[in-house]
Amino acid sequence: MIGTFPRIPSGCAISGMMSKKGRRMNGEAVIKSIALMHDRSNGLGGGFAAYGIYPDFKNHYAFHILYSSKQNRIDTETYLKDKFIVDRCEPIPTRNVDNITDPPIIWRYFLLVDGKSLYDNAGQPVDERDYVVEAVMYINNCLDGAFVISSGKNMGAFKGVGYPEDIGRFFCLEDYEAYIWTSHGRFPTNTPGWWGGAHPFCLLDWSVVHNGEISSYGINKRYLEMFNYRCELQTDTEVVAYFVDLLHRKQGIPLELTCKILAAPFWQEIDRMEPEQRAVYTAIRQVYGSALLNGPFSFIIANSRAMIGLNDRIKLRPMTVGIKDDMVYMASEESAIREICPDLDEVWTAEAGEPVIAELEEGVEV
């Protein structure tokens, strides 16, 4: 099926919007934005990540899971009930959309971790988020026909095979309200078009949408496996979600420096730096060489308090940023921003390898 489409290396579309004041907006605007870039995708993948959509369950881990069969669901629910307190489980609401065919079984679960579970076999305490990550990895890798597509608190991913505007209607996104929305229209060039391989890729409250290709996927994947992250979703972008979790959450590296690890400066640029800065970036290249992402890319990375735009060091993929009052917009094309906000206060093209980080204002609770 994929072979019937011409290879367009610059394909894929990304778009994101965020209120720095934490104001929640329904999914209409982000659907309109990504739909404007319809011709950048080919119907083999679309998806959205939304933050703030479950205020009544904001302290729960919201697992969105795709199943191939009813038995896969039964087996996975047995595992979930053993690992978590399951306060609510239900199908994710969808509607019939002509262009969305043969969807999997799609459910969501609102989970709490029993504090008694947070000890290993030696009686040592385990970080709650590591416990959740371990469960996600087990489901995705050990339970047949089950794939966790998001696992964060007060957020969720909605994705599948189809054009993004059709996926948005399929999941009834006009009924959800979020203070951060990100979206993706996919044009896969060397990986399969399937429901679990659509973007965004998520872990805990991280989500990643990506335009481009990661040619370093092999070494990136092997490096992450040393830290018990398993890549099984058949799409290179999966490594980015795991890298930001490893580097920022687990190792405590600031967001900006995490981005500089993923899109590290060239050696000739490092050689021209002042001695103190040169020492820092030399260490980054030496210690985190296997976390460096090669290839053309532009990402929108989000978590519960930030939205980040990042290009590769040669800027082989586009990224435009716009601001209006407390709203921050990022997209592959300026037109996709102006489609939903014609009168911007500022607009610019993101620089190669330099992250654009938008964060919630201090004191904003979500």
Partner chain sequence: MSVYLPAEFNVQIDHTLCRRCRRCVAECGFGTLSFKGDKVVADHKKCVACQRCVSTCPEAAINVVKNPLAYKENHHWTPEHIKNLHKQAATGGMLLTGGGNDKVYKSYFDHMVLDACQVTNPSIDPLREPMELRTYLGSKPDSLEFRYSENGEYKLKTKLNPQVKLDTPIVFSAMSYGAISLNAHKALASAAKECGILYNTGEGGLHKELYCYGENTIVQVASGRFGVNQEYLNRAAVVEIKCGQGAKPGIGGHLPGEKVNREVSQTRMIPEGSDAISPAPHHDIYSIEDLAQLIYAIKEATGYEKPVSVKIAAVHNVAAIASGIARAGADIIYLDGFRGGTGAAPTIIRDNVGIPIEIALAAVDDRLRKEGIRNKVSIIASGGIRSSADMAKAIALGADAVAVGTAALIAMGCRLCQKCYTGSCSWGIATQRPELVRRLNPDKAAQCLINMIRGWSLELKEILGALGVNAVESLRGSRERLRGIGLNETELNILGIKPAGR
The other form holds:
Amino acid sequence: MIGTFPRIPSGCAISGMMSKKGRRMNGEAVIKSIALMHDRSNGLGGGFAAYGIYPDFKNHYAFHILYSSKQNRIDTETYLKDKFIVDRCEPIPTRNVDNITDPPIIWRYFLLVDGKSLYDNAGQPVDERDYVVEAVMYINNCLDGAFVISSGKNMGAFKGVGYPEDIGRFFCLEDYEAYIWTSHGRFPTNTPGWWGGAHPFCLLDWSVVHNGEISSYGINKRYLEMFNYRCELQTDTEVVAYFVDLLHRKQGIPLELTCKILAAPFWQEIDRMEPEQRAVYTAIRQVYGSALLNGPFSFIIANSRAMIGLNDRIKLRPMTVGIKDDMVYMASEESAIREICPDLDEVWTAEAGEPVIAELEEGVEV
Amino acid sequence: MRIDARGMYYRDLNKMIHQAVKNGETEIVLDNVNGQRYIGTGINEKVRITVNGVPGNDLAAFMNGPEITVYANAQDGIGNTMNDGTVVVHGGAGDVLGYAMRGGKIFIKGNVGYRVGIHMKEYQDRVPAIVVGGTAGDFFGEYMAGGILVVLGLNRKPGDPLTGDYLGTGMHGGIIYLRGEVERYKLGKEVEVFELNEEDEKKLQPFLEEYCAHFGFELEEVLSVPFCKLLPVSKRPYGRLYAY
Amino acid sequence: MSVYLPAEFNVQIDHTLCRRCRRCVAECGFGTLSFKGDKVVADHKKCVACQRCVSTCPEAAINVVKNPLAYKENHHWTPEHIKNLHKQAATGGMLLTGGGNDKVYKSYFDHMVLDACQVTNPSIDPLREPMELRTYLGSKPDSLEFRYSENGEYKLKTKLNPQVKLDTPIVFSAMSYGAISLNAHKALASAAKECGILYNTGEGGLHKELYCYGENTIVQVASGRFGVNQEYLNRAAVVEIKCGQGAKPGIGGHLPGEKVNREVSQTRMIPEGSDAISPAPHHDIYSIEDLAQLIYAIKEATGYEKPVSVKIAAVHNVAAIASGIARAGADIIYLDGFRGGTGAAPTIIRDNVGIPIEIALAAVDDRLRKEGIRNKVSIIASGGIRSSADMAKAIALGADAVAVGTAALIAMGCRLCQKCYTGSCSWGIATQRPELVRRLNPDKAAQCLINMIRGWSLELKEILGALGVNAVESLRGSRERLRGIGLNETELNILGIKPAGR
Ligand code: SF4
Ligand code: SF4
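I've shown you the form predicted alone. Could you give me the structure of the form predicted together with its partner chain?
Starting with the chain above, the whole complex follows.
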């Protein structure tokens, strides 16, 4: 158990970049971009998600886990060995950085699921990804001093307490190559001093970085609990990751409409739509009212094939999108994009509630 | 039109019946019915529906017009809140027959269960009626507020009582006609036994004739035993229940 | 005998101000006032403090005060107990009352406070930015399916169960024609239409003059089945099976014959002057599977086009009952707490049976969520909702909408004298006496209701704005936005809220 944390409001900076051709780039650029927005964070949290970093293990679930103590690690590894085939395990390389103090023990594991495990007590087949989600939930909620910060294939999260640029150097991100990078600088309004609380928040290959607060958190959480997601972290970001998992992965709702559930159009707009579209959005509001994210937010959500920028429906948080050749950039401020790509083909500010979806080009294998 | 209802879910069967009625069918025969509920519900036309097999609960619930004939026993809740139409059952029927029925007629050849005719009510020209050929269970005509209930007790086994206990309990309107006598202890506190007058006979006769016509009984045979009737003693049985 | 009981109230008439117009004599529905010799005199014992005379006297010459006569102080044997015992000794009957439970049980609404945004998230200005209160009642699926069409748009594949729209999450509670007057019903119906909400016929049938408000009508199917026929069902937007009422859980109804005049008799479809008795249970529901049978009988009768609501009183085991109702196929569960009003109920039942709506609602919403079936039903909460604050708190606890009965009556003029069962309501509401009914102008009363709904809706928008959300669904079930004050741990636990300061 990581214990229950009181809910901590926070403000933030976010930045993301993606090559639609699947070209991989090291972490220098994304660090530079998020560092420019230094003043939007306060040194109490920074983090990154990177896709494509483990090409040699691309069919393995890569678990990045934070531990409070060696004993916690040993206990967790016993659990992992019981549930998975552990093909490799190692500490995640870090370097000493002045401003980063008191880090936890940080390990990574490359795991496969034995097909024989994929049956529940009643002998019914279990979806492999549900199996992995359950293991993540179990470790985070039931095992002492262990916290899975990412669990997807060929991707990973790197995060901790500190300014994002310091966290980036701490994790030696210049040594990783990814075709999607997202990053986050955090401004929490008090100090839990806990590394797991930083962004991104990940589940399977979903990652979410987030700026702003969700005022509807209370009902979003209770709604997710109905579908067996446990929101122990008390962060809005966690809720978003679970929503995309539930709506897109489990219920098969297209990404675009998933975004339209989270930032639904106003009734006034729906009432003016053509009948068929009106039916779609009326049903969305009727059925998924409890999944509406209300309050100020901008997110960058990513999975292994897409990076999505989404703002709340009355645009209370900023988000700029830039395009250059096969590159797509999204950030809280335009300057954070210009810093790493001064010469953009196109740049615009995202509209309220309108998702910007960047996907790998068709046929690109990663 | 014939429909083979074997293995059909009630919702599908009723959808077919409703569609047939919409298409102008006036005669619908349902074969191999077994347990399908709500047959006749939601139909406002005067169509004839023949049910071969045991229909499910709530046959003719909220029904408003059709004439349903059942060639088997029927279950509970027939004619629930029925408004108009006729139900003829060539067999027995279960509990709570004709609950809150406000119009139409129900003829049951054999025995019926508990709480039959409960809260039946009449209004102006709408006078619901139930004729039971056999015997009836307890709470017959409970809360009855209007309409006509008849129990004939034909083909009774020796020792079988005509009706159960608490007969007409809470009754505050309508008439119950019984063929034969009734023990006083069976009566609810709100009713009293009376002899039939001429008007009663006029009222009763057509129902008896119709019963005989449906099930092939001789009217003389039915009339060979004298009837009595139960009436509520007060329209206000609960007047003195409250302090001021 | 009543003779021995002192008057509860004293009617004070200032004869120097009184201009002898005798209006008060006519206005009092309870026959308290008469003109004797050259002045108005009061038979104080008859006065129920309905304030009609006070409000209508053109000279403001009348005041009604509590009779200062004291019983010897006794915390156990309160004056009410003493009075009631005398009444029963004189009559041997049950005590009757109207209105809702007025005893000093804890009001949980008064021990909960709402949140607001400060700095870390913004509050929203509801007067200038969109603020959505629209609410749909009906059973929702767990998920939707879409299909991608040739023209590059997503189309809806899932067929939803019927949904009924409310422009604001309020409905008027069930009050039957018979218990209240036709003018009161007309006011409720036309106000519902104007506000885009629903009113509820109660169990007394639907008067022909109200057929035109069908889209805004919940019709009840109660145990007495009064006025229930195909037409009645077809006219409605929602059909409600009434299993219970918060003011008298487990108790049937009884409209005495003297209130069944020609009009009431037509609507109820029973002869004039006969008692209209609603049995305590539905005699076709002795168990939960029977409820399912009746729900589907109604759905069959209405072509699966209307949501079916089931109204129950909040009782101890309400969570399990609600779960059964949801599984039996109901689209809406209407929970009525023990503060809910009534036209007539035994006082002993009204004041001692049932549980508060706040507790019942929290327990039901929790249970349905634990079982993963909260989407299956909408919840309407009622029973003592007095203000938009109570409404907002009920919504935060998990209600889709609230129902208001007593509040609506008060908006129409009711002074809560609780004498509804006498049929003498001076305000023309709970009466069938033509001279009294006439004084309630349906258009004016409707305007009062519209005003009240408007006021509450504006206030709810302010509350949502302060909470930093712009749609009511973001408050619904969001107990995180409530905190308890002066509640013990068990109570907090049941309500699913934290204490203030956490
Ligand atoms: S009108 Fe009301 S307040 Fe006035 S005397 Fe009559 S009962 Fe009392
Ligand atoms: S409705 Fe009339 S009788 Fe009933 S409490 Fe209000 S004022 Fe009194």
